[in-house]
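For reference, the chain that follows is the form predicted on its own, supplied as structure tokens.
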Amino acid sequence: MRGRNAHWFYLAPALALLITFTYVPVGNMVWYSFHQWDGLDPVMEPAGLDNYVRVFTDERYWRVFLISLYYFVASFAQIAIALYFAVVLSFSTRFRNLFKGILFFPYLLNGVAVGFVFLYLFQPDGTLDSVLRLVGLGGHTQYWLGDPDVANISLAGTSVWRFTGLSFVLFLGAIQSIPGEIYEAADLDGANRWHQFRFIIAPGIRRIISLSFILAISGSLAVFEIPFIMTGGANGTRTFVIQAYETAFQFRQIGLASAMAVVLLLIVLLVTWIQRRLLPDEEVTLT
């Protein structure tokens, strides 16, 4: 008995982490948003549904999610230039393991390190448009950041820069798990590098590829380092999640913040399931 039972020692420890630090917080989060509270009072009072009923009526708490777009539409660009050089480097190439390091290193430095490198880069008379001047396009020159139509760019093209590289490893990783038999025999049937892409590389790590739509749709709809060191969510870049934060922190509404994040939390839940429906497990295969 003792013996059948074991497994459950070596698991308490990561059970007890698990449900302290995750499932607990997520059990008050939904506690909280049933009800009006500043955060200090140590009574709270009871609200019923206005706080989702204010997320989801109140323009300035749903519009904000149109602001996803642009990490959304990014995420995909993020995800093509991955695999791309995924696949360009899983051959033989003259300083690959170099590129592989420069790919990757971005997704390294700490978020805030990069938002305050990029702060620099955007910033007028800054980096980049000194190099535009440099190379004769000074005319190009313009607010990056605070201009509304064009700050989210920038914020999204950062985004794109330091994410890359997970992708990259995590497609890399995948493409090296396919046997070499399979590209040897691609070889003598008069395969190119294309007809290896489309018949091999592409259905072996689909499901690969499937869990970095899961993270670029969970990302775009989550992302808040980024525009919150580089502009605060001014000029037009505040995500649903500054807004939380800002709801919560500043204007002492943990209530409704609460709602927020759990609504943040459905409509994910929400994407991953439907992604899963349309592509689930047993329709894919690493060989």
Given for the second form:
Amino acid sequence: MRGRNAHWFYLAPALALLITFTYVPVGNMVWYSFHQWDGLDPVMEPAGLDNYVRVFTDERYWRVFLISLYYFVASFAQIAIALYFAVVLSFSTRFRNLFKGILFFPYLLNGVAVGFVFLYLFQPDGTLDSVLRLVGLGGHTQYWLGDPDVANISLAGTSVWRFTGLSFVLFLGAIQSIPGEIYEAADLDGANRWHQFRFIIAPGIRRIISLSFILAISGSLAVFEIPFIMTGGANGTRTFVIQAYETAFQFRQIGLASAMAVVLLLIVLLVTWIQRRLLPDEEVTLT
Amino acid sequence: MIKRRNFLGSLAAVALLAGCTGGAGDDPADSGEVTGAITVLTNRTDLATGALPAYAKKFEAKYPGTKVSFEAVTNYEGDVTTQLSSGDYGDVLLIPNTVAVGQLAQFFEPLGGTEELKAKYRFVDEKAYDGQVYGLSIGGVANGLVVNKRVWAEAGITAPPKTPEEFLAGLQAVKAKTQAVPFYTNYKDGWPLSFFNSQRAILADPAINEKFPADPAPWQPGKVEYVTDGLLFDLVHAGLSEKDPLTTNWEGSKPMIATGKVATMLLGSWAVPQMRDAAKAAGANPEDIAFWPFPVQTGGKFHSRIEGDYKAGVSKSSENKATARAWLDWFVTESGFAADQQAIPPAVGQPLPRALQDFQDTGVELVELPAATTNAGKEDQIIKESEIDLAGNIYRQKLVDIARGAAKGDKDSYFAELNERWGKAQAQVMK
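How about the form predicted in complex with its partner chain, since we already have the form predicted on its own?
So here's everything in the complex, that chain up top.
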């Protein structure tokens, strides 16, 4: 296998998988989005741009995007918490491996399990209320999911709990790739921890921070399983993806739902592109 | 928060399977004799290893040389819908509700003419199209209120309330005099809310299913949706339902009504044996659980809709249709399955189960509403187009949210919105 085309031989399995499971389905989805189809009928009625017109003109379809704002704001908290712990735990701290494990653990849990756990946590007189009473904050208990003003915040909080571990691991890995001598030199120059963070760590991991923001935006546009399991989209917690799911599988409008999915895909691509333009991917130098 | 992939994944699964759609058509392997093996799909995971094989043994004894095996499907609607498009879906199966009546002929064998089968079976028109029947009910249910009558008696009420006002006053009394939650909506699990759609018989209009899709505004005073959804709105608005609807739990609600922590739920008669079992398990008295009609009388009488639960049909792609048909006929007429399940027997002339006899003895007329024929399938189309899931929970959850003050609007504004959305879709579908 030394010919000029040998590289194709090695690429073929990966390409086959990628095409079968990513590009063909996406192609199909785009195809469906121009049709009216219930997912069963052998005949698909061509619909032209009707599905797209409907997604953009009917308020009920695009309004659900506003719910994403809760998750977007929450993702700042998520990145801040993850960054803080990544910095603290990259220096020698007591029990640091234990803390690393604790922080990463939620990300390992299945999203369905997380939903159920938090469902019990947020129940009236559930875990959260009991804890609040125990520490003398009993007056602050409320319907964490039943109150529409609080429900989305509770759900976004659950999401932060679940995904902080992922950001944390990304940051930790990036921080540890910074050579230790730089800190020693900084110490000799009299830099304190804050200075080290400000002038060494933050610039050193800016690529990862920027990546985290891209993930945060696309993630918050595409929230699904936590609200789906915990509230089913009721009480004003319906996200765009839940709406698309209902359109596809409750109302059997696969074409319209595909159009929604295509719109979501385009928005995520667009946001990513804008972000890359605003924050160009410069080479990081630490000298 | 990275979850887009799962969604695309499920669409992809549909996409891959859809590639191989297509009916098998007439099969040369089908000899027309009742012999050989068949596979039966069922949603009753609880019965698939015990009760159902016991029925199969009897069938195999009657028709030597046959072999019936069962395939239990947990997420029946979703999984079987996907299987349908793959062409491989057993020999006898319950017809998923996702199949529109107009599509029945693509996936199921016709079982006979509606008129002809009507003489033998109840509920034949529920899965029929163009005068052909595609599915037989495996047991029927009545619709109404499951109550804990001990709690209601403590509140001073022993007979079923006759009007919505009387019902609301009764719930108020339950709230004032007992510790029970007067009415439990099961909002979180959602599907129990759909029983507000199962009360169409209350106005005693046998043509209601035919008229329904012809009506551009079903949420007007006097119309059935106004009466039923309106009652849901009023009782939630008056604070007579559970405090935090977002954390309800269906499995948990059974012992709650059984022990008197909940007084009332709107369900089907199938729920009565389940609640009684829960009472036994919790050490409460199973006789506390009773079944009452929906609190509306027409012409001085209660009316309760009876309808077939899942309808079973013979797969169009089956390779052993004769045996499949024999099993289906035997199962609905001779197996005794309906009686064992306390359901209305699908064969005409067989006696009602005890719980329903008691119910009928309270003076309720059991009404079988004919399905729409000239407007067959139109209602489903309007539902799809307007995304008002009459037979589901999405818009009723919003209704509950508005009623409890958790979403903007009031009864009039929401009903006006529903009328408008429904009317718009209705105009398109019925044009």
